[in-house]
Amino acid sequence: MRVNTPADIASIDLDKAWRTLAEAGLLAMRARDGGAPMSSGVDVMFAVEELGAALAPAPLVGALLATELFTLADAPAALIDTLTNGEARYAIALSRQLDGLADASALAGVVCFGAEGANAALALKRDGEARYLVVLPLANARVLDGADPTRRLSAFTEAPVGEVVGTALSQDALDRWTALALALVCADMVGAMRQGLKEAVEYAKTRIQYDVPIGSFQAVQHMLAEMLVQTEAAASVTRYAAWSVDALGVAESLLAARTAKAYCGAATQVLSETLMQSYGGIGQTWEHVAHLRARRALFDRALFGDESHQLLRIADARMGRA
């Protein structure tokens, strides 16, 4: 499932993926056994960080998302079942703007995210205050050019007849799904840089330039320091947050992951510039794997909101205004 090359990507075969995920029990682990989650947001972080250090192609953010917002919805259990052993596959529609789930009555311009083989995506429907899950057909999808080769993204041609699953989602389900959202996310820059940067540290001990390492010259060694110290930072602070999903409050938890979200946004523009600059011009050949990080990250760093709508989120809570 690991991408080196541009070629590895067509020539993976994804439903084995797939299928390789649910019968490691991957696509359950946000499943419920007696109300509880039967992975804690640290583990699910885990596996979405070797995930993305592998830059592999499978939906699994997608599919655990999708298994949250059909359990906070109260979805019939038989319908969670077929999701979490692999037998339906549901993308997330967001926004044309990325940063949120998308409304099902303005579908012009969604993305659907976690599209890999999926049978319908997910978004939400307004009636007056509530707010439902509705599930869409993407029988009629048309595949999209993503900016990040490694994960397929779908829209839809024409407005498909939605059906709503479950109960009324509350703000609080919502708020606390956000934030697993972005911890994931976060968990899967952190997993596709912090491999960058041990690719580029190898790189630097065996690529020679006058007759020596070009690690041993001191703005290599200052570059890849610097990255060394936003990435771990990145770790730190999507840990944090991808443990308060099940272990704070909402408000403290979503907090925890906005932050996260911002800080890890605002680095992976840096590393992953950091990153391309290491290789000097080989890392920017088609055939090389650091564009592919770099782009898997940066489109990360759009996904439920850049640094910047993180913060103005932040700031609204602060200030009473949301």
Second form
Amino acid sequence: MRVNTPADIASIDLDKAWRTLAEAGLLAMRARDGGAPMSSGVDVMFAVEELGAALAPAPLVGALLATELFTLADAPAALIDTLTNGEARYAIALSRQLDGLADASALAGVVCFGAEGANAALALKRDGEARYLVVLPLANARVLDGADPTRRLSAFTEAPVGEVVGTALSQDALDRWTALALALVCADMVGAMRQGLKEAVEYAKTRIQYDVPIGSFQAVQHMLAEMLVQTEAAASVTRYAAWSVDALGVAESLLAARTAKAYCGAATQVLSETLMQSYGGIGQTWEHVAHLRARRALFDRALFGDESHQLLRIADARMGRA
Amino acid sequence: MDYRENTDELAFRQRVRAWVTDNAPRNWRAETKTEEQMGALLRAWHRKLFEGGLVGLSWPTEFGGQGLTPTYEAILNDELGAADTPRVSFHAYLGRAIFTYGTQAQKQHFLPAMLRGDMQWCQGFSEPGAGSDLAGLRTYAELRGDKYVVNGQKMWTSGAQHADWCVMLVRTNRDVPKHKGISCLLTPTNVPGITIRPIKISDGSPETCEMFFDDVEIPVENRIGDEGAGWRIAMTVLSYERGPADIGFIATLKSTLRRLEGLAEETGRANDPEIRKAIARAYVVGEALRLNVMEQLSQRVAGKPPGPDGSVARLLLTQAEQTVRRLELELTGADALTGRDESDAFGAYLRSRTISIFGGTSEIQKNILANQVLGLPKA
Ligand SMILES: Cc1cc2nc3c(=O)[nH]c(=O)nc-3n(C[C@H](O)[C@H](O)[C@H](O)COP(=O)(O)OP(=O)(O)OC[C@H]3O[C@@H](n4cnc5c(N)ncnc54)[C@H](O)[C@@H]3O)c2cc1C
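Now the other one: the form predicted together with its partner chain, given that the block above is the form predicted alone.
All chains and molecules follow, beginning with the one already shown.
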């Protein structure tokens, strides 16, 4: 499932990749067993980081988030089972700015994330103050040519007729879901960047210029050392966010997740730019992995809200609403 | 790892908090006008901490320590930082040199007194010609009979004006490669031939000192470790200086940020989205530091000694402290530039610039990460 060059994406059997996720039990990680999730937030983080590192085209994050929405909406257990065993596949419908779940009543510009092989997407429907989970069929959906070719996006071509599932979602439930979503997206970024750094370090040890490895030049060393610092900091905030999903109250967990997302979002842009720089010319080419890492990370950066979005909400949490 | 404190740790935190409330000096910044007053204050505060059972928490019990995990040290530092008490930290990492490399007699002689606060210490490593390239140091100690005769100059010896003793690196052999000819001496600061002069740093405070040595006689039994083992000892000390012991800083950063949020409110800028983002950004980089330090701390508790990866936390500390102080300067605005500000925001800003210098500059920290953690070839 590892992608090293754009050509790899077409050669990966995506249905098989999906079955692999299902067979490994990864899709069921957040399924509840007597109320508690089967795997902790930190364990899920490790799995997502692995896939991020591999730039795997498998929509694990989308699938886990779909399961979580069904669970929070108290959907029938039999329905949830079809998700966790891999039979049913749902995408997440995102608002136009990618900063949250789409509103089912305004689908213009909405994109569906994790759409590979999915036949429906999940959005929110308002009914007065109440919000419900709706399933929107993805029949005739159009595949989008998004920035990140490792994860498929699609858009509705006609207004679908949605079907409400389960009971109304409370603000607490939605906040819990957002906290999990942010933690998982951060884990994906951390995975993509950690692996990128590892490969760049290997390259710096072997690429020779002026008769010496480029890794002996201090300018290159400092680029890579700065990447290490930022990657480790990103990993630290992400780990705490992932831990807090199970361990802390909603408000604290959401603050931890926003903090992680703000940090990772800012770091990841610099990290992916530095990554491309550290390879010289080859790092600017289509066949090279560097832009694929940048593409994935920059999409993640915007997904569920970029740094600016998170910072304003962190300020709200600490200083009260402006 | 669990980020929550267990019941023992929580109980300890509560005990420390109550103790600090009852015992910490109040108003000490305003009331210590002279260096003498500052020295007396630090000494008295150190003794009080010792009497409260709060010094040497993670040191072995045989030398008067409490044999606790580094977590307790971190909790203590956190509470002291939050209460903005004076900082008495030199013994903490300088003592490592003695209990890691000292003889039994040296440990017995120095460690208990060091913990009690009867001996104040400073670190005499850097010299005018040896900063980043510390191994280039030239202060020379010539062995004559049972004593060393020391000549040369140390620079940037912080706290020397209040110290009784100095952990000092000297050259004892000029004929071997530079790292191999260095030894470590424990030197009283009040013996004949030593002159100490304060160095004012950019904010005008005499933060650090230079020390001159003119035929200073130091008994040979004051050498720690073998002759020529000084470099290894220095590296041990520096790895602790750079390590997560800095957690006291984190509490200070947190309370500073709260104060700045209040300041934004008072000055009517709390609704400006740019200011709100800048404040949130300072919070976020502070969290990155705190959480990275907690991970390193949990590795220390698990028995892993501090290594070169401590430079990650050090660079994150630099990022957090400098971000907060820039923000403070920004929020204080013209008041900081005109003398109208009484909070010394400009001084705090200037002092924050030293964080990327002392204990190894940011560039040196990156060299360490590149060579020792990433394994990149030496230039
Ligand atoms: C407030 C303060 C307190 C201090 N306290 C103490 C103390 O208590 N005890 C003690 O022993 N020392 C202390 N120091 C000294 C401190 O450790 C040194 O200042 C520091 O290591 C840098 O050395 P230098 O000042 O000689 O700068 P230099 O080494 O001359 O550096 C000048 C510039 O060159 C860069 N540079 C140098 N070498 C390299 C390289 N190899 N690669 C890339 N860049 C490089 C540096 O990063 C810096 O930007 C203190 C310093 C300050 C400012």
